[in-house]
Amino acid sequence: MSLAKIIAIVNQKGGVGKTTTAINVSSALGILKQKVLLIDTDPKANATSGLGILTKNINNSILNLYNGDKATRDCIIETCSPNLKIIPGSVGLSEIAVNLKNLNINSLRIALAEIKNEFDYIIIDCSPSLGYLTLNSLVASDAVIIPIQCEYFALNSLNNLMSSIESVKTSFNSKLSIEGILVTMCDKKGRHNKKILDDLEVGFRDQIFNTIIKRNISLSEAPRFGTSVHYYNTKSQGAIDYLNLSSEIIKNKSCMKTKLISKKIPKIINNEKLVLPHKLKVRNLDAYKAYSTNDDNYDKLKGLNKKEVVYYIGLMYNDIHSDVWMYRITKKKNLFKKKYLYLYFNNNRVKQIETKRFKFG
């Protein structure tokens, strides 16, 4: 496995969707079969509680890592989200931010060096300031995601933040780059939001993610239940947006052009069929139509190409260009017990099929 790409999610302005992004992009990357470590460096520890982890119930956290009294691996714990682990936050971080004596600007970079080969992505949720803790995160990172709320004051502070990141790059971390500017809490129907988007395009055209995080009530409700939006409301616009964003991030890593996930996520059992291209109708595909939630004979999908899979069972979370597609295939109300189907493509055809069940706790 190649070394993990370390991405810090940074903005000195609060309320821009920074922690929401950290939780949900980490969850989405895990759903898309990436091994992810989320690090909560915000003294409020909202990313930790947002994944259902109570800081009072854990012995090891980011605080131990900074103090150097625990190995990095000892600070990592499992989450209920597939392929996602976390180094929990701690309110004790606020003391570190005040007492800078004997602190090393490379503390986090050194701590992560020993586990970088164990993950595909390490996502760092930074505190809403440009103090010591955020500086430590920037020194340790390969790239930065900047969430920016679609409003004037957030836009006004963006230039200052970009200047600060450039200073860190010049003085401490020459490899640091901008992964992308992420527009959050956007309502494209609003005239003011359209104006902000236009202004961003003028000043930062090449650095803005194609994905825009739209206003969505599920994104704000999910943390109250200690889970990501993908388990709180898997069909919500927020779930779709963060899966789209994760797809972009994966493509950025492989230097490939991004294709957005379909805005319409059909159920795996769906009577409404897409129009099948004429050239595919010559094949006898009747055997693939008989699907139900109780049908586990997914081996029938082997050999189908992507267009045929889309025709019969839809897209469901999938980037049409990806070689790993994921489907939710049960209707149980308990989201933590839903069963998932993974299709692995080789040369545009289904080569391998795998089903998994992710349980809470």
Ligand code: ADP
The other form holds:
Amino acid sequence: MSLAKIIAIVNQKGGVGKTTTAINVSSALGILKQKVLLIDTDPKANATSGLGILTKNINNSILNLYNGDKATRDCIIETCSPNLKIIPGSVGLSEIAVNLKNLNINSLRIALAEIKNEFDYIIIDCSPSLGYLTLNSLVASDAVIIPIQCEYFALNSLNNLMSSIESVKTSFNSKLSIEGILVTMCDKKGRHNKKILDDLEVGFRDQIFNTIIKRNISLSEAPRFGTSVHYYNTKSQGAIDYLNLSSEIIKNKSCMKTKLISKKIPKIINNEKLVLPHKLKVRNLDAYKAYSTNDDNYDKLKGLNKKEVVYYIGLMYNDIHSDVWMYRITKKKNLFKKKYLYLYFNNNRVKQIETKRFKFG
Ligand code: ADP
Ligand code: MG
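Other form of same protein, the form predicted in complex with this ligand, not the form predicted on its own:
What follows is the whole complex; the chain from before opens it.
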């Protein structure tokens, strides 16, 4: 196996779609049969929770990696998504970021060298700053993806970011390249957006991905269910956009030097079938309720594995590693009157199902 391509998702601005891109590009690359490791370096750990992993319930995180108290391989955990593993984020990371003496500018690069031959892609979600942690990520990376929100002010900060990347390149990491500028949250019909895209074309023509990520509600809803958009709403525009982007990234890797200049969004993905079970045609608990008129119908969940349950009804309040998952069925105000669906797993499969009122313990 060749060495992984390490790609950092960077922009010093918050709310531009870094984490959304990190989660869904990783998931899409995995669906396209690439072995992927996602690394969450943002102390907010949104990429981690967005994949259904609650940081309070796990012992491995990026913190162990930076502290050097665990081997890199021991910081990695499985996710529900095919071919996708993660080094979870940690709120403790913000302390490390201020305590610079623990940090060597090469920490992440050295840690990743140990496992680089086990993956095709390593995707790093960065925090919205160009501080020491992001610098560490840039030193460790082969390339960067720069998500920019489709709005006028995005262009102002893009020049700054480009020159910061250029100086990292000259001082620390000469192989660092721009994988692409990714336009996110675009509403293509708006004239305003069209003007921004035209301006971008002037300055950065060869660096913009052909794929543009459109504004799509499923992309913002999926993290609440602890899953990528591909398992939350398989046929949504967001799912398709991130699959297209990922196929562009795969193309770039196989012919490293020749960038696609064609304006057409690649349609390759239309031929890709998602390998998902299709026994039930529901995709969240509300849909499931509308479809099932009595409790017995939840029995259809029996025997499904965790991945399938996440696909069908999401991952409401649950830690993916626990063996009891609960879902609220009724919306009554009084906590004790609310009814819940409990799923009990054994060997990763739903063994028992109960609907009952909330109970402590
Ligand atoms: P960042 O990591 O750069 O801070 P996020 O990925 O967390 O940005 O995105 C900021 C907000 O915008 C989140 O609420 C996210 O759900 C939403 N969002 C991101 N991309 C899209 C999109 N294409 N369509 C709709 N909402 C989006
Ligand atoms: Mg983020």
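Rigid core here is just the name for the largest C-alpha set that superposes within 1.5 Å across the two forms. Positions refer to the first chain, counted from 1. In this text, all values refer to a predicted model and were calculated from it rather than measured experimentally.
Chemist: When the rigid core is overlaid, by how much has the CA of residue 344 moved between the two forms, in Å to one decimal?
Modeler: After core superposition, the C-alpha of residue 344 moves 36.8 Å between the two forms.
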